[in-house]
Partner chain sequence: MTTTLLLQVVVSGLLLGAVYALFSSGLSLIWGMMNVVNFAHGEFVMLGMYTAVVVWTAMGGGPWASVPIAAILIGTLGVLAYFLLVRHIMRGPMLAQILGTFGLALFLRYGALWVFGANFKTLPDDLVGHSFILGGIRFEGSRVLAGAVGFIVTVLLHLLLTRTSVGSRMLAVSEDATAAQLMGIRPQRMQALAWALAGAATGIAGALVATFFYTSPTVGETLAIVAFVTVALGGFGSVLGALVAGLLIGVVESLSAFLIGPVYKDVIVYAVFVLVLWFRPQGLMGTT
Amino acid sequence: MVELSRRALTVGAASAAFAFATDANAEGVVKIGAIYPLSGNSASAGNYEKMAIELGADLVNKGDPELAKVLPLAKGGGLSGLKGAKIQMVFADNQGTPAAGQNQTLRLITEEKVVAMIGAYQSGITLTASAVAEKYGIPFVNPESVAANLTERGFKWFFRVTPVAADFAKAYSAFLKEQKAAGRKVDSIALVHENTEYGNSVASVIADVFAKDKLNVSMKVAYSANSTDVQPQVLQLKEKNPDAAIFVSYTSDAILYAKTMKEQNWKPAILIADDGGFNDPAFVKAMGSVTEGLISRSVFAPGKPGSVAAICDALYKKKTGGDGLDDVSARALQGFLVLADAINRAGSTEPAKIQAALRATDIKPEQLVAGYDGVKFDDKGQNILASTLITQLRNSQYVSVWPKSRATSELILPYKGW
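Put the chain from that sequence into structure form on its own, the form predicted together with the partner chain.
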C-alpha cells in the first residue's frame, strides 16, 4: 500500500512534468506561479513583494541597459537559455490563510501549468503551499520565510534563499558584543515580541543564541499582535529601563510602539527592531521622524552607485512611485532572480531540470540585489551563504552600519528617537 501511493506519486509527477514542458515551450513563454498575501493583514507586504517580482520579470523580458553591464540576466529579450522565452508571472492571493495558500498553489500548478513556484511570505502558508508543489514535483523557491522547520522536511523541490532566524540572532549577538567591547553598557536586554508565528519563532531563537553567548535577556515581553493598546508594555519597559531593547513586531504594532514610546517619553540607549513592521515603507514614512537612530536588520542596503542593488533600487522606486526596495521586497526580487537564473541555465521548462539547475546555483555577491555572501543551496534546499546586514534609520532612511566591511555609514549611538 505504501509502495502504491508512492508510485502513483512519481508517475503523476513525471507525466505532469512532461505535459508542462511541452505546453510551456509551445508558446515561447515560461509561466511562474507566485503566491502572496494580497489581501488580509499582511497585504501591505504582499503587494510590495508582488511589485518587486514584477520588476524582476520586466528585467528579464525587457531588460535594462545599465543593469545588464553587471547582471547578464537583465539584458532583455527573455531567457537566453530558452531561445528568448519570456517569463510570465501568474499571481495568486493566499488571503493570509494556509488553506487558501494550498488551494491556490494547486490551481497554479494544475490549471495554469506553471513550471515553478515562488512564495509565500508567512511561514505557515509556505509550509502548506510547498507541500503541494512537492507532491507534484514542481520547484518551489521561497525568498522570505524564516521558520526553521521549513527546510527540515526532507523535501526535494524546496529552495530557500533567505537567511533564517538563527542568522539574525547571531548577527544581533555579534553586534551587541562588539558594542560591549567598545565600552557601551549592555547588561540588560529586553526582548519584546508579538505572539504569532513570526515574533514567537524569531524571539525564541534570539533568546537561545543570546543565552549561549552570555548576553543577559533580562525581560521577555510577549504580546498579541494587532493590539488595541501597548501602553502597559511600554510602562513595564520604562520601569525596568533595560540598556537595550529588541522588538519583533508587525507594522501595526510597530506604529503603536513608536507612538507610545514617545508619549511615555522612554527610550533605551540601543533600540533594535527586528525587520518586520519597522522596515515597512509605511512605518518609515510615518514614524521615521520619531525613531531616528533605530537599529534594524535588513538584507538590503542601496550600496555603491552602479551596483546591482543601487540600480534595482532606483528602478523599483520608479515602479512604486517613490518607495525604494526594503528588506522584504529585496528578498522577493532576489528570490525571483535566483529562480530565473536557474531556469535560464536549465535551458528547459522541465521541472526536474530546473530543480537540478537550482541545486547547482552558485551566484557571487556582486551579482546580488540582497546583501548575501552569495547563493548556494545545501541538500536541504537552504541557501548557506545567506546573511544579514545591520542597518540604522537616519533621516527616515535605512543605511547599513554593520558589519564594517559592508557599512556605508558610521553607527551612531545612543538611540536618539525624536
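Now that you have shown the form predicted together with the partner chain, what about the form predicted on its own?
Shown below: the chain alone.
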C-alpha cells in the first residue's frame, strides 16, 4: 500500500476539525469529491461512471417527474433535508495509479473541502484513496471495487455498496455446477487475471470458493496489467484447452485478449468474464462481434417500464447520446444515490452526521437502479444485501440469463465467439 504523504500524517487534528466544521452549505452548495480514472487504460469506464454520477446529481438538483414517483430523491430542487442545497460534484483524475488516487483525494479533502468522497473504480486505487479519507474522517462511498480486503481494515468511514468477489465466486460456482448437472463438461477451469489488487484478490477468492465446491481450477495464468502482448498466455491456454476459462481483466487487457484469442483460433466451451473491462461499452463496441456468447456478471438489467432501472437507463441514454447503463456505470449511479440519500437524511454537511446516516441506511430493492436486494451496511461498511446476475453477450448487448428466476433470455452454449 502506498504510504500516506507526510503532509497527511502531520496535519493537526484541531486544524482539520476546524476546516471541516465550517458550513459547507453556507451558499446552498454541498461539495462531493469523486475520484475516477479519467485518463489512462481505464479511462472509458471512468468517464462512463462520471456521466452516471453527473446524472445522479442532476436528478437531485433538477429532478425528473417520472422518476420522482418512485424515488423521492428525484423530486428536484436540491436536498430537501438541507433546505434545497444543490450538490456540486468535484471530479479528480486518478490516472489509473494508486499514488495519483491518494494525492488527488488529499487535494479534494484539504483544498476543495468536500464533505464526502465517492470512487475509485480500481480496487488498488480505492485502497489508497479511502485511507486518506479515513485519516481525515471523511465518508468514502465505494460503488464498484470488489477486492475482499477493502472492508477488512477496521475502517469506520468506508462504505461499499457493491457485491464483492466472494458473491461473484459463489454465483460462478453455482452456475458452473448447474451446467455440469445438465451434462456440460466443466472438469478443467482456467483462471486468467491481471496482477494488481483487483485481479489477484478476485482470482484468489474464486480459487478458494471453487476448491470448497470441488470445481477443478486446473491452471492459473497471471499477467502484467496493461500488457501489450498476451500471445504467450493465449498459446498456453490453447495447449491446455480447459473446458471453461474465467478472465479478470481491465478494458485494454480484455480487448487484447479477445483479439489474440481470435488470431490464435482458441475458445473454450464456456468463457466467463468477471465484469471489469469486458463490460465496458468500449469493449462491447470494439469486440462484441467476435465475443458472441461471452458470459459475465452484472448488477444491472433495464427492468420493467416504469422501474427505477428502466427510467434511469433512458435518462442515461439521453445524456450519453445512446449508450445505456452498463454494470459499472449503474453501480456508480447507485453508489451516488446512496450517498446523496444519506446526506439528505443527515440534514447536515458535518462528516460525522453523514457517517451516522450511512450506517443507518436501509433502502428497499424497488428504489434501486442496481439489482440488489437492498442497501444496508454491516459494521465493516459492506452492503449485506448486494447481489449479482449472470449475463451473456448477444448481438453486442448483455442480457440476463441466470438465475432463471431473473433471466430475460435463455442461456446459449457453447461459447460462439467469432
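As the structure is a computational prediction, the values presented were derived from the model and not from experiment. Rigid core here is just the name for the largest C-alpha set that superposes within 1.5 Å across the two forms. Positions refer to the first chain, counted from 1.
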- After fitting the core, residue 261 CA displacement of 2 Å or more between these two forms: yes
- Task: Using a superposition on the rigid core, decide whether the Cα position of residue 212 changes by 2 angstroms or more between these two forms.
- Result: no
